[in-house]
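The chain below stands alone and is given in structure tokens; this is the form predicted alone.
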Amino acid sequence: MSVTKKLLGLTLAGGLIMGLAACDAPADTPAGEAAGGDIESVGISMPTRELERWINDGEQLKANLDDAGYTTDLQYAENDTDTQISQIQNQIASGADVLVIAAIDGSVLSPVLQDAADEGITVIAYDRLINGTPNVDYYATFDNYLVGQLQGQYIVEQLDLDNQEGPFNLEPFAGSPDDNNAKFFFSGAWDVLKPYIDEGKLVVKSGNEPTSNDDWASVGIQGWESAGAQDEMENRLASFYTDDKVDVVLSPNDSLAQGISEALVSNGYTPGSDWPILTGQDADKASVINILADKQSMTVWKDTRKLGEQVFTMIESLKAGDEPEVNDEETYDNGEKVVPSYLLQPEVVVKDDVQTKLIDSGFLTAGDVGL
């Protein structure tokens, strides 16, 4: 395990120095950094196989680590927090030196991460911040507030809100209330869109209009489930749009956008001028197919290969006894500490970008999306 070893001099007759004793690394020092070169085993905890992106993330990171000679254990918890806790406990018991955790609920892991800290294990939060514990050493993610800003700015540009009076009918959605990232996504978009709502250029006919960023969970969809978004959109359409059309739907990610798209189809909307602006995130294959078919307007692409590479680089730094590189030590306060973070930059993908950004880069193949 990653425990710093120090030689303690024991003076015996004739001046012979011998004996070896262990002492723990200081509590505020990441375990891997203290040990330097003692990193061999990595536990990877991913939330679910239900979303394509988590499969890609987990398998890519595992492959990178396996190729470099690490022993890895990749687990998926299928969106069950008790399962994730149990899997992490097993990884601790099996001798993991580093834990990479994409939390299902970042507020419930404090006890198991105390167990990890007691064993000197370094914890890297992967794309979702882990809250309420001092025992998370690093955080690697994309600039999640910027993700929302890009979605909001796209809506502003497509509707030409700086020049058009409107009003345009907007329906906002947010991500799962137990996902810390969901607030950042929504806040980024809402900070862009709220001034146009206040001016009356955007109107939320359903009344599902958060009064502030802090009220974002009121439009959240539990578990990021497509079916939940579809049901909610169908309810709004049936209740508020029998004699009118929705012009734009703020969806924070692709899984929700896919459900919203199904609801639009079932309510008689057809791709083209009749179709509302519909945002997304992740560049899932199904949503890229929808973008090509004019059933989704855009997605914010987070090249998760780069995220996996960054986490791999962090682990390599720990193995070398170095402090991993971070570029943000101010933003991500988990309630116990500001977690040193590395933020990567997302980018918008629209129909005309699919070939040049997603396929030419190797993120997707032409066959994945029917090209």
The other form holds:
Amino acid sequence: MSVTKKLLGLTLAGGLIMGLAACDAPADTPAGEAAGGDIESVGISMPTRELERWINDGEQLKANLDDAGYTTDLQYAENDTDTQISQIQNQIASGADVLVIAAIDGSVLSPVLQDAADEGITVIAYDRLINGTPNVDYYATFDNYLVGQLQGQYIVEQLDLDNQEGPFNLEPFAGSPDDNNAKFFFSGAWDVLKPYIDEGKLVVKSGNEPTSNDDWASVGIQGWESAGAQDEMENRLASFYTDDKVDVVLSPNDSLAQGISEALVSNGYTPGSDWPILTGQDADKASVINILADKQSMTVWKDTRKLGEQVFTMIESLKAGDEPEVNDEETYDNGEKVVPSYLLQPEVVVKDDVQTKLIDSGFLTAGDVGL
Ligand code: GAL
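Here we have the form predicted alone; I need the corresponding form predicted together with ligand GAL.
Let's see the whole complex now, leading with the same chain.
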């Protein structure tokens, strides 16, 4: 363990003893101000530049930290887990005090995070939980289960499933099988939709109906690839919908929705006419353009600026020797511990919301989406 961590540990322990002895010490007494002040270098590890949101995430967090005088190293691993591990190893060797990691595969980082722990490095899991290791100190994300619930509830409302008999043809998709978030997205949506499937109001003609939430990966698309979703949708349309139409597609995010949209176009579906309800997530520019063109129904917007600001705040707390604020200490059990987490709230964006929620907030410009 590094000298810094030992000092921080001793100081924190001392602070705790002092706190207990004093009992009424002001809550804001920095327990380890001197040692906490040693937090100067932050390694940021993002999965890929291929998906728009991660570019925003990495650049926003780096800017927040750079402006505050931290030394930062921002790396993108282009969805290759060996590359991400190597980049994290380099950040450890370069003396990072904190690592912020959006894992490509949250199940393969245990060895490298043991190295980080041995150096006394604090690890913050960013947006995606890291599993199978006690060496994750905090998790910052949006409420992933709520993302799915919002998608499911949107479908229920748009089809008026509480009053209509149906049946409506549903095709469900899930995210990448190696992404811990994907099971939460699917579970949130499926917990809303399954009762309507059981009632026969929703029917999965292709048979791609997970038997339970745990079976979510059976409809997963590796790497969140648009092309993978497009191919899968093409197969389902060709095999099961030659004389019928899809009424609704559950897509967990925008990159999949974009591929599904391409498959619908090539199979003769017409926006505003027989186009199915199509969900998404992330407010990617391409998907917002599709929403404006009636080729996607909604997206669940996660303002990544807020996530970057939250992680920055966590790091500033650590630097001050304080415990970072969390608001969930129950949900995210990573197999070794329940990781203290801070969950931000996502929100639905439909066509009529684009100007007020995305453009007026500065998240996108009118030019980004052809307005
Ligand atoms: C998830 C993330 C989503 C989604 C996907 C693709 O883990 O929470 O925002 O876009 O990855 O990167």
